[in-house]
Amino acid sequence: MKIILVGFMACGKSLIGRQLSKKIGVPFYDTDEIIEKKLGKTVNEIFIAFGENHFREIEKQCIENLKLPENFVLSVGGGLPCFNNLIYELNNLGSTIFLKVDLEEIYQRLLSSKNNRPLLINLDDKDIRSYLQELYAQRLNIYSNAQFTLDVTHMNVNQTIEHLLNNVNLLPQKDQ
């Protein structure tokens, strides 16, 4: 199984992408993390420092290196297929998934977390809404371009893995 998995900031690619692979016994990987571990920086910290478009490159670096086995969940940076084209490399590696949540209960998730979000952190709550609003409008027609689309908007991570599991139509066979 190649299962990767693309969506907006907050949509909880992380997090069900890390309990989908133990659930599966895959390993797990995020470009974010995989980013991190080789600069030695945060994300925030590689934004502030270099700025966005150099971001955008390393993120393309690190999808054109990765190195990854038969069997995998890979989730991405909610900017990552984005730019570049990289929604087309990665329906190229795998089976992608966006995870599409309402941008309302997007908006209140990240509003306790903006500070951890480089693309939030100078932005008051009203500039925030205004913001994603945009750049929700602007992603979506991207994330549509993945193989697959699970609305979870109303679901909890548990909720999301049981209804990938169930529906074999989003998930990819095992190579016979």
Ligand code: S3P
Second form
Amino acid sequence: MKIILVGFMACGKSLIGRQLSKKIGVPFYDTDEIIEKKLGKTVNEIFIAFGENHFREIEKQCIENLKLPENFVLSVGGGLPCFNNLIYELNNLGSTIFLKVDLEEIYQRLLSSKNNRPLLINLDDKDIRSYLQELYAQRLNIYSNAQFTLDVTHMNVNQTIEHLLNNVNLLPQKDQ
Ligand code: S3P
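Pass me the form predicted together with the named molecule as well; I've looked at the form predicted alone already.
Expanding to the full complex; the earlier chain stays at the top.
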């Protein structure tokens, strides 16, 4: 069972991924966490110290160097699939699932967590909406290359997990 969750910031990838992995009893990986551990810095600090381009390079290396077991759930940073054609790499690693959340809902969630978001931290509140609108539209094009899309705008974490588990064609068989 190889499940890879992609989607915009604040769509719930890490939370859903972690809980899904617990429920099905497979290891969970999160690229932001792996990178933070490796560098001993938060993603915010990495952006400040080295800039976004360098962070994208680190994300690429993270995916290239990942030693994944036979069964896993992997959640990747919101921007990761959108650089260096990594969405296609991810498609080769397992079943990619785009967790889609409407822009308005994303906007509301991000307004309250702006300071943990290196892409937003320097923007005035009044500019955040238009910035997100543009980024969301660009990234939707990329995320739509995932193998599956699930609209989770109106689902809580448990409902999302139930939904994923009920669509068993997403989840490869036991002996995999
Ligand atoms: C980013 C998303 C973040 C993190 C970094 C950049 C992005 O991960 O990798 O702040 O470009 O969308 P989450 O999607 O887990 O918030």
